[in-house]
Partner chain sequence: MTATLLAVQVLNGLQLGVLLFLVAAGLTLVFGVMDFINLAHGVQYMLGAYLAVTFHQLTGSFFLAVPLALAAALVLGLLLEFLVFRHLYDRDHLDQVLATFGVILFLNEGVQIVWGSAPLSYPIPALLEGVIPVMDGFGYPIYRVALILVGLATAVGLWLVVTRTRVGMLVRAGATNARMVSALGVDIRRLFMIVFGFGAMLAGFAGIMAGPILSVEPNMGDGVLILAFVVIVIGGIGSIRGAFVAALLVGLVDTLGRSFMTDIFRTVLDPSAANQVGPALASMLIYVLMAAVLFFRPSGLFPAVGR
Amino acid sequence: MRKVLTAAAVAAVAMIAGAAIAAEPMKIGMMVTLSGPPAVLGKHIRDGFQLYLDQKGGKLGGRDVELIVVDDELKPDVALTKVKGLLERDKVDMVTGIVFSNILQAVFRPVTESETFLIGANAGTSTFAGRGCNPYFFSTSWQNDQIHEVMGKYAQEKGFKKVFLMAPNYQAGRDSVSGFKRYYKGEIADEVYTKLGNLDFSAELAKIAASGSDALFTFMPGGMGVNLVKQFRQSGLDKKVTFLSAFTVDETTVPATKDAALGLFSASQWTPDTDNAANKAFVPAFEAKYGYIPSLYASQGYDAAQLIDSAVGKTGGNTSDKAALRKAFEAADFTSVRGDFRYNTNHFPIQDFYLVKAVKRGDGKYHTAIVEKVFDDYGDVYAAQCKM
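Please supply the coordinates for the chain just given, on its own, in the form predicted alone.
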């Protein structure tokens, strides 16, 4: 005779199963770029995440964590192979990291279609912010356009008449230009897309010089940004062209550019001098552990760990109840080192954004500092298209 379980019995079985899962180590796959000039970005994210994990005694949400770090090598095909290994061989409970948008585009579907949560700690392509939003994807960074909109709004308000635009030729580069132009309504001298990984900007700088532009807006992360800043100063363009940037002048580049970056503008949702208690604890702890000043990437890695800790804690360590875990992620019940942080309907943060510039600290180290707030509690423009 078939036995029919009562609702109470079903709930009890589920509770027992959840408890069994919670007793096992939680496997987290971290995919970051750790090869070539952009490797510093992945290192900052990894180190920020690891710092919080160490502060929590190797546990998140009360569960021991096995962190499996893989290098995507900034190659989408490699990323796809490695993320499948995380999902199928390692059977991770969730995936985090992801530095570049082309890597996010490569791994997004296999992760989310397996109903595994993907906690993005950097890449924020527009592709997954609007109609392509997904209940299994959450970001602890920003939607790509937002940072660049800061610079567009600033350029518009300062009355720059003619701006030269330059970015790498991939999705994030195109998002950057789109974001800038959303607020800047002056003349665009030219719109140049370089090869991703380009390190020689002599031809582009010659074009800028000949364009008669009074400002340059650029997005060049990692080693690309280091070379561009140095070559920009060496060319003498800094004497007649205002340098506006995003992900070009930050804590991953200024240790290499040093005085060449001083006074150059960028945009960010966080700097080491962000004035709140959580950040005042985070920055010195990070420096003490790693010996360098954290960047926005490190802060996003740290917040990714905080988000996971808060969400898994709310479910009592149970990662198998996807609906409960999603609700816990959406609550974002943690204190971000950037200050204001809550989730929009598309799982990208609503937060503040700032104009920042490169400065030199009393001990000779370089970092960015807030100049002024440009956006307050700002959500991205694509959220209205998200139907979750």
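Everything numeric in this text was worked out from a predicted model, so none of it was measured. Residue numbers count along the first chain shown, from 1. Between two forms, the rigid core is defined as the largest C-alpha subset superposing within 1.5 Å. Compared with the form predicted in complex with the partner chain:
- The residue from 149, 298, 221, 83 that marks the hinge of the rigid-body rotation between the two forms is 149, the others lying more than 12 positions from any hinge.
- Hinge motion between the two forms is captured by two rigid parts, the smaller swinging by 10° against the larger on C-alpha superposition.
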The other form holds:
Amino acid sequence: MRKVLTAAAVAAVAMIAGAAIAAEPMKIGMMVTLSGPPAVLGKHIRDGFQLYLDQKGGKLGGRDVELIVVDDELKPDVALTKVKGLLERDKVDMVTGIVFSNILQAVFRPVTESETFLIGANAGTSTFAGRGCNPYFFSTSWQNDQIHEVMGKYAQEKGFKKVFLMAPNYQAGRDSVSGFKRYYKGEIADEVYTKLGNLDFSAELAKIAASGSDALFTFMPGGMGVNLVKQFRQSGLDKKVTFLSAFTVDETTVPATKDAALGLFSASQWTPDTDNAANKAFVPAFEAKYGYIPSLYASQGYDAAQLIDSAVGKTGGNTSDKAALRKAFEAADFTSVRGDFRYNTNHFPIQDFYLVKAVKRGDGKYHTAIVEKVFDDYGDVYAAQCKM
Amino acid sequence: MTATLLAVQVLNGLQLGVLLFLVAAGLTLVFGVMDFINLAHGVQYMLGAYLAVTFHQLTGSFFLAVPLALAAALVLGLLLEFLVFRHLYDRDHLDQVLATFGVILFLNEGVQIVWGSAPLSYPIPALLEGVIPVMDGFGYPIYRVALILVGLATAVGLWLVVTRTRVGMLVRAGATNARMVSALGVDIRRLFMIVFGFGAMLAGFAGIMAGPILSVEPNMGDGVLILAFVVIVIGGIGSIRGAFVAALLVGLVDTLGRSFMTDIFRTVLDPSAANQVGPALASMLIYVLMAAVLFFRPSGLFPAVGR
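Alongside the form predicted alone that was just displayed, please also present the structure of the form predicted in complex with the partner chain.
Whole complex next, starting from this chain.
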């Protein structure tokens, strides 16, 4: 009798504890860059995530969500301190966001070593796609090289004779050039590395003109891209040289470059006009709520929220059984706004990539639109090195 | 072809130099006359550009937006002087650096709240659109030529004001010995205010002129501020003439270094090594120049007399 009573008591306590877990909100730490010029990228990711959360009445996977947004200030040391705060003080169930590769490198180990899931919504450093892949990391964006590879493949297929390469002088810039060269085998007129944060490209544009190239491939994120696009157009070089770019012409920059960007090429896994039902619901809802056209970054934030929703829903709201939750993440059982989406062995998506260009919409607003598909169901080259 | 390329790059260098001069002129006056380190001078440049964005949206005309933004930049400069800077003239340099750095943080955050964090822009006026053809399919934008001419005209105007007018005389006297000027019965506070407002307006003017070719974004003034300090240190603190020469020098050295450094290294190194060394050295070049100038002339090329 005594044994039965004890068992009943234990069961009761367990049930109460279980109920308490279910009632307690799930804590999600979102780390994005919200300071300085790149703040617009962080804002897009946050707004995309928030939109889905609001559409679900503040719940993901049936659990109330407490979203804690922190700004990494694009400083790895600040990011490290703040992510430790999320893990140790706030005891978050998962971390999401992360705009820049150097921030991902700073927070990757502390998050994954504490066995907390990290749902990357942008940066896709090659290390973490290859040898350094991790069971606690999932990406809803791409591996960095892939976007550049799209441009390289397109340039090769299109038969450009002589391409001029230009990128900022830091690791991501050099990675972009090597990503482009993986598929482009034609002549390279020159490789120019500009100072990170360079504002005036007049000197470089003159060199491009003098080199006799028929195309320019460039990676100039944020304000650098705005400057380059405007100055490229102002110099009249657009009539002779085809502009191929990555992370340079997108919804974060076309509102500033306006007509100057029209017709310039970029690469992406998603555009606002991607033709599927999920996206047709996403884009108008986003615009209605925030008053601007979402970018690929916003779509990745939205998909990160969808991924968490689907996975936590599968485990019945349980976030402490890590193995079950991992399986649920790997299933990626949600309808991505980009269309095809499944996970590769290294937890990066296998998806389609498109050549896109800037267009002007009927109401005078600017966005990117798909020109043609370049890669179908494409995984990254580092996945083979991932032992998980 | 190489001669054309060189000529284009020299023009580019001049254009950068002229822009730097507009920012540095105010900075060197404030530093030289008032002995006041104003780190917030870069945000005046940023504010000029943002004000031009707003006035361009309101009026739809570049030529209306410029005078309106200039006036607003002057008012904002005077307001900052009244609210913050005038309380710091008697403090030491560290206090000034701290306080004006605070102003930078405040205003950078402020423009993000008012205008948002996405880059903005306004177009080149139709009158100045188009290019002067230089090479096949490439031209030098007329707007940039206009920018050089306007900058040079401003420099001449400033030189006339400083050397030929009563205010200019007081400014020069103030740069030499502010206390003596005050003892001779000049209202030094009012002189300071005029110099400060004028300096802020010049920096704002640089921002306004740069808007159509550069993106208008938060923190855009920070990089310019550093270059402007390099310019005034090379030119000699308090000297308009020094600021002018040094600005053109910095503009030319930076632009030519960026364009030709890698090519020069390629003649002695293999291409991949040259690609590593060239850009790194090119971005250091103006600081090397500054170090060299300071080594031979510790108070700059044209030090204000009496300092």
